[in-house]
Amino acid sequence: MPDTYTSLANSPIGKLITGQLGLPRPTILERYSPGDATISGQVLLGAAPGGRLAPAAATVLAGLSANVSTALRGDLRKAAADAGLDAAVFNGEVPGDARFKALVFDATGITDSTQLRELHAFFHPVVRRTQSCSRVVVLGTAPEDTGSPREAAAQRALEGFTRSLGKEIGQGGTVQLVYVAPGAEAFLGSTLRFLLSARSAYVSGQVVRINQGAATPPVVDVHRPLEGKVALVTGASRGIGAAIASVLARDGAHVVGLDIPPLAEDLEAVTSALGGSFLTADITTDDAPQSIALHLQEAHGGVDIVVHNAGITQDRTLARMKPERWERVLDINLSSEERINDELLSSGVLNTGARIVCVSSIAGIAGNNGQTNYGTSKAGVAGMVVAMAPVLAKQQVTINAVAPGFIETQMTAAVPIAIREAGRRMNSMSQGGLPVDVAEAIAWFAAPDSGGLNGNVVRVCGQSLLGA
């Protein structure tokens, strides 16, 4: 369902109401098209004293061939020449005219809390001068990967500085921190990437870890990452799943379909617009791991992408849901993901370097009235991400999880208008997400080169105002 608010309050004669009024104006955001640049417009590089991912970054921009502009500073300066960029370089203060659409800032340097005034001197002069759909990246170290108590307390206060700056940058700008462990500089691409780019569009204040993965990241085709791929996406036959689907298969995979026998003609009609194939199934039945598994084994030697996107809901109240709601939705939410996750590694269908990517949800993390059974399944999902990254690590897979926060489609669209305006405006957007939101951070997961991400949950819900 359109949001209606949002597109009247950017006409000429919304503009002046809201203004007068002191209304929200949501910005519209920018979405990724195929065959635009990852990022259009001016780059500005920064880093605290002694950082170590300001090479690595650079190295990233260089390959985007980005617009980039450094401080005058040695080892900034050298570090964009020795990527390969023609870096504009600040002596000083930055030119009143300079307007920029992403700040990049590598605070690995930052090892004791009176070295945060980093964060100030870096973004200060330079924060009201983004453009719309801007994008904020702050690099850091994990916590439990720094040396020290002091320097652990300074990279942990940055999830709280891009966290608050999220809220603060307004015009659809985003800001994220990504915690890139020591040895792992070299899994930076496809994160930076993705974050950088109009993918992220309803991505924003969130925390990413990065660890170094099992394998040299692949050089991608940046267009079409997922070529040669083989993906399975549950629940493909309509909105999330379809937009999944559909971006997969934009990025080069051969998609196969999974849903139910009575959504077979719609399920139909998704795959074999972009190329792909499908099944049927009720993941609930006894043998269906069994046969999903044969089906990916017989008919494509394998699986390299894996997304479980089916779900349902079955709102009650605690006290008045009864037992056979309670078993259903955590049985096909939750329950099934695991029963097919063992049977794919255990048949060995799942090639090297697979990607597991889960759909959980906002309300596994915040709660949702009428949603005990939903709410307990969501959580289970990202629990059982968290679980299974080291078990999985060993075998060359990854898995992560999405958490929508409030998407637009059929199901938000029967919701009562006064509940689904408040979903749609308790976020820093101002908006709600569409499905194809949630399928960009998937395939940003299901990269190749993304075999440093794994034990990932990632909201994608505009920064709600709602949960962690």
Contents of the next structure:
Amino acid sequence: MPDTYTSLANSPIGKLITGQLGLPRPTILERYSPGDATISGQVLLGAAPGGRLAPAAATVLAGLSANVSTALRGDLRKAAADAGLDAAVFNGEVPGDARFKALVFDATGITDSTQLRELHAFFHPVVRRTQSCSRVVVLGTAPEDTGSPREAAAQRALEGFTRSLGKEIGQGGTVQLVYVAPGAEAFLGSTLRFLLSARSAYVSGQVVRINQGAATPPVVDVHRPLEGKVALVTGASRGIGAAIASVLARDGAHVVGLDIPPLAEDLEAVTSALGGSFLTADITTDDAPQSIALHLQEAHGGVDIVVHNAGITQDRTLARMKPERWERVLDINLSSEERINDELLSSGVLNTGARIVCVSSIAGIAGNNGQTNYGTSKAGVAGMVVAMAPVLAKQQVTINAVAPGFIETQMTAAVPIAIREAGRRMNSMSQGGLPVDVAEAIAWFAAPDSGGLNGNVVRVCGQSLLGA
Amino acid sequence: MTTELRKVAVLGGNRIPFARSNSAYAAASNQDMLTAALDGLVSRFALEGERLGEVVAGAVLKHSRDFNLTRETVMSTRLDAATPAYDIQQACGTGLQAALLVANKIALGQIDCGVAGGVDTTSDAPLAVGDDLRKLLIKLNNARSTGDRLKVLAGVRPGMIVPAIPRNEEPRTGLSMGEHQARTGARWGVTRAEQDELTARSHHNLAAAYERGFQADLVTPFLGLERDQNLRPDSSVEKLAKLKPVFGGPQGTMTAGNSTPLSDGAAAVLLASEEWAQERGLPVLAHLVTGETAAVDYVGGDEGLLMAPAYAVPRMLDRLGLTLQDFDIYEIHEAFASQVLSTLKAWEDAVFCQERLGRSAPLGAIDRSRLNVNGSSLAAGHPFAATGGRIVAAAAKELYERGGGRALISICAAGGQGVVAILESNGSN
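Okay, that is the form predicted on its own; can I get the form predicted in complex with the partner chain now?
Complete assembly follows, chain above in first position.
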């Protein structure tokens, strides 16, 4: 649900007032409902000459039954035809009344900074032809995977382009950069599906890296990609955790909700409504990892998705912070996750192809006044994800994190109004995100065909100015 | 009983210069113009008093009195009145379809020679009374008593007097052909510049054809007109660029310059078996090898009104084992520059060729210098049913003069149809 100002600003009278006074009018973001098409409008697919990802992108778009347009250029038309796309033709010189819901540009053909003009050539004629809540995805080669310093520089330059365009595009549009490693083309599917859909409503200005996963990505039902999967969600009784449980269940997973015993009632209410099950435990205790592992093994024969969502804040400036506050935040937010991961791994409870998804925070990236403990823990989560990724890859397990920005929860509702409004508006969407936005990003990482995503930390922050 | 198929020779053609609507031929009827074209052909090939196998022609816009237009025309010419004739109508494909019909009978040995043609006038247009008045008049005719007649006449309302004017629009979509093509052109990203360029070239090519005398034995002056009235030898991309769009809204790319104007005219072409030609010592300009007709669903389906030739040509090529590049000249009727360009783009497009034509690769590009080498409808004008005869005769002669070769003819038509054909020539051998 949009915040009060956003609702007001979008009411008939509010539109009049905001228009007259030049006040911002945040777009009411489109969000995914079960059964929705992944993309509700035309997708323009383009590529810098010599790129390698147009065929893969066309294949993904064909799989999504998207309506696609391309320029009348041999390489693009062949890519579309080979993917079975009856793609329309778009010529920027005679655009007619063409409008696009999404723009996908393969920039991997750019191997020198002078070729960056291809970005301008593709986007300039169409950037004002996008519909509201449009999606822009630029595909590139990660600088570390390039063949020359010039190519590396040019590919790194894409980041500045996408982040700037993210701030320009407006009307709830999002802009992302996806680096796809050579050989990882087949792993593009889940990411493009997420980034082009309303599921990524509050994700913008992000850089995602796709590498070759352990196994060929399976074909999933885009409406129930998690069918048959068992998902553990910690801190599931309320807020973002409850939203995560709900989205994972919606996508087909059996959710095992976990929370502390005092919240058992809330937890049961959440999970039973989702047809899931629950488990109460204090994750800071020494035997918690074992008992969780045992439960998952006995009740479900293992676990496919682990979402480390449980977290707390105990804010004080460092000078006034007692050691207990430090310890408790670090233990719940970081150390317990490490212990649980280690136990699940060593006990063999993590199924092959399992997905671990952690919840970091913008505070761990940008830092926050009064949150040295929290910021430390959440930056640690990001560090854990990056460090564990190669270790887990050996067991065909992936680990990634989402880093929420300003999300409308009970926690942020308690923030003083001035700070709250600043947090809410200082992003490209001029509004806070919703718990479901975080949950959707987690479901993306959790998908069976997301094997190419490992060690990513993606913010769900509406492209917040903080830490950007 | 099986019949050996015979080769069908194109011996020549004759047409009257095409006039712009409501000008030189404003007072001429379809029958007048078709008679002129046929009589010119009769003179050229000394057919006076000859009984031909048949004459097949048609008109798109026709008066109800013209129900037997071609037969009536034949009886006005110097041909033997024993020459049978019939009318056909397939919109702008009429002329070429008529040639295919005559050719098929020749190939089968049913006839030895025949004339195919077409005529159209947009000046002497068949206005009809409106449906209300028409029904009322029929009722009046059927009334038996004066009282009944008066009762019927009392039903006449002023609004009924407005005539039904034939319009250049598709009955099923209510859109004019130009608006349809504007959509197709936009879909293929056809630019104003490329349309104007194609148009200027059409004018220059037709002007050059007149200059070098190429048209001398193809065209017979009529009512004071010696050349096509629409021809602008000094046409240029710059001049064309100044015209305002007429289709596709204010941002449209189609103008009165790069679309064919409404025009009046008639054309006829003489076809025969080789023996018939030989007996009369008439040189065979070319052979009409084959034809193909396609239609697309432009109403419920997802295809442009004038895109049927894009389907007909590959089907025909496959039947003969030819590629799109196996031609020395291409005659693609220029209903609109945009139509020609959309068709060429479709053939070059992997998506169209794979998804719509079910081919593994695009048909590819053609050598543009071989396209409409003597100009086409943008310069000459386009009296709907007359265009096929104009093209067949001119293409056959061009091949003959080149010493041989192969020509592809493609004509789009209303109703989402397209008629295409192939000519081959050995030159003067």
